[in-house]
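In the form predicted on its own, a lone chain appears below as structure tokens.
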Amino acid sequence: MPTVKVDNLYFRYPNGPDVFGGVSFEVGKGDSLVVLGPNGSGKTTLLKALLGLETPYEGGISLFDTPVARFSDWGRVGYLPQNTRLLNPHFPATALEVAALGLLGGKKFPRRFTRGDMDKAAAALDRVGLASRADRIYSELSGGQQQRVLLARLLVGEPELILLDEPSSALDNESRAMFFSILDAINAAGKTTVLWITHDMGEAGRHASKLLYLDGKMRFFGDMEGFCHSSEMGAVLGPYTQHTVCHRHDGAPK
């Protein structure tokens, strides 16, 4: 069973051209997909679709195999939107408290943090490598620092699918690097299937076990062995591009 499935997916804004059309592709568990794409390509649409938040005018998208205008069971899914300032930065809450956060989807009226639950925020903070910041007030850490949080309020619920826009746009090459191996290591270990979007063409090649290349049309899917040998990807990004993810790809995580 297909983690997300994709069929045939046109995309466009009331009275507007089609941002994307023809898109059909398949994760499974444990699959890291990467999606590149120029500016205004439809990446994050896409992303939103798969979320149940942007409608597409054609086609159909699956998770679980349940359809996503069906599908109701959001704690098997994480999502970390590429605007990260979700809390007011005046609000006193604890790293600890932001990764409990992620919780309160699954619970019922009145909503209460059990000791257990932040017992969960504790262990996904150590996950990333926060233990020792938990008592610390999120707006006063570094903003690598708060990335690491949000990632582990994203995996406090402990979601089959990660779902990722940009994840690391606003960081420094060294929090980059720690956030990545963090990643590459959930989803190893827990074959946790994950879906990004970025713009750095050597990062997708460090990451990901396989690639889809959005431009108005779907020109690639497939694994970057196959991306790698594709005489029209690098027609369309150059030949010098195309190295640069397949030289950083040697190295990956397999």
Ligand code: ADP
Contents of the next structure:
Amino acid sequence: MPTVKVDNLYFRYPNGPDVFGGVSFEVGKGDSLVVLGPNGSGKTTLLKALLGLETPYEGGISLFDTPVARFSDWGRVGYLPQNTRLLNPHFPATALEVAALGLLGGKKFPRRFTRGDMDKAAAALDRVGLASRADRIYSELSGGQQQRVLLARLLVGEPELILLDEPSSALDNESRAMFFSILDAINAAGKTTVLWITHDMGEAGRHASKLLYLDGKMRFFGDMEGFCHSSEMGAVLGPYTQHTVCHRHDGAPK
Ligand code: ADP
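Beyond the form predicted on its own, can we have the form predicted in complex with this ligand?
Complete assembly follows, chain above in first position.
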């Protein structure tokens, strides 16, 4: 069963031109799909459509074999939007409490945290390297640390599908390395599907197993090898950029 199946998707905003058309792809457990494309090519719009926040003009989206319009099992999906200002900067919660918020969606009334919940939140903070910051006030942490707390909040609910919009753009180097080592581990465990946007071609090459390239239409969908051998992608990106994606840091050109 694919985790996400997109079938011939067309999208336009009211009174606007097509943002993209002809987008079809499938991803399943263990896939890490990176969405690439120039500014304005509809990458964020695609993520929002997958979340049911925007309605496509034409075409179908299914999550876990259910059309997104009827999908209700949102506890299986974790989303980290771009430039995360999800929380009031003066929100007087600790890092641990913010991480625990990721468990609220799965709770029925009364929504109280148990000791077990706090243990899970502590384990999630440990996973993002912030165990020692658990009792610090969230708003007093650095931007990179806040982003990692939000990743812990996402991970604590153990989502099967993780959607990330430019996760590294606000991160310092240490947080970025930590962030991607976590994503790589999730990917390697093979139970989760990760779908993320970046404009960093090297990052895409190092951490994705599949690529989707949007540019008004779907220019490419496939695995790394197909991407690196695609003469169309070479023509669209230029050989230097294609090389940046395909030449991974182990020194071996792909
Ligand atoms: P990307 O993430 O690739 O930069 P976006 O999905 O943010 O692209 O935007 C795609 C296009 O849709 C852009 O031309 C943008 O201006 C337009 N757009 C985005 N959001 C809206 C909106 N809410 N209403 C109208 N147009 C929008």
